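Below you'll find only one chain, the form predicted on its own, shown as structure tokens.
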Amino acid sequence: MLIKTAIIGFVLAAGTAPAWSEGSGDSFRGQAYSQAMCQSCHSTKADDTASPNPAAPPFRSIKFAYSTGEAFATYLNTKHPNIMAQVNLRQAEDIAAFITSLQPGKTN
């Protein structure tokens, strides 16, 4: 429990410039962040891997339907259910990168 605490907490730390204003966030810096606080109840993977929770969607099925990186942050931290820690922007926009990099067609 302490390593995955000091996970968390190297990945809130990093970096807080919001990077929505160049148009993208950091797919590899996204995968990070998905990794250390999201594949507990998400598959964060492009294959067909499962869930381990039935009810969260796989990364890769999920349809991106937040025009900033700020309103997909409200959501994260305001409705999304079991969140483990506050998002800031920038890791909000690094993790839509990385869940628009999971789509079919596009490269990882």
Contents of the next structure:
Amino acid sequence: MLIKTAIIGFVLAAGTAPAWSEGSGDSFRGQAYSQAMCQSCHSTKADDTASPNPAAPPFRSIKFAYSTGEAFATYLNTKHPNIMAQVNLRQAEDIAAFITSLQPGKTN
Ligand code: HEC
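Go ahead and give the structure of the form predicted in complex with heme C, now that the form predicted on its own is out.
Next comes the full complex, this chain leading.
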């Protein structure tokens, strides 16, 4: 828990990310956000680890359909079930970069 808190603190201090529309969300920060906010339900592993919540698709298998960070943030904040925290635009961009980085043939 202390380690997780330290990682998030580092992440929040890490500065401004360029816009995701330029393909440059930060997957390292996105991984930390995903571990803090998403992996209670979704597998965030690139290997074949199952999701803790069987109804939640592993991040590596999500067909990423959001063309902008805004669209992804809106989905997470309004349509997605049971996320405990609001996700801001920069977090959404970073998480998007992390999710796409898990998928074969994609880079970020
Ligand atoms: C409380 C459990 C839970 C948490 C926490 C959670 N999810 Fe989910 N998520 C689900 C479930 C269940 C579904 C599938 C149901 C649905 O699509 O409506 C889902 C679906 C999704 C989808 C759509 C998948 C698809 O194939 O269309 C995305 C993207 C997603 N989650 C991202 C996230 C992100 C990013 C976070 C963290 C910020 C997160 N989720 C946190 C349970 C969770």
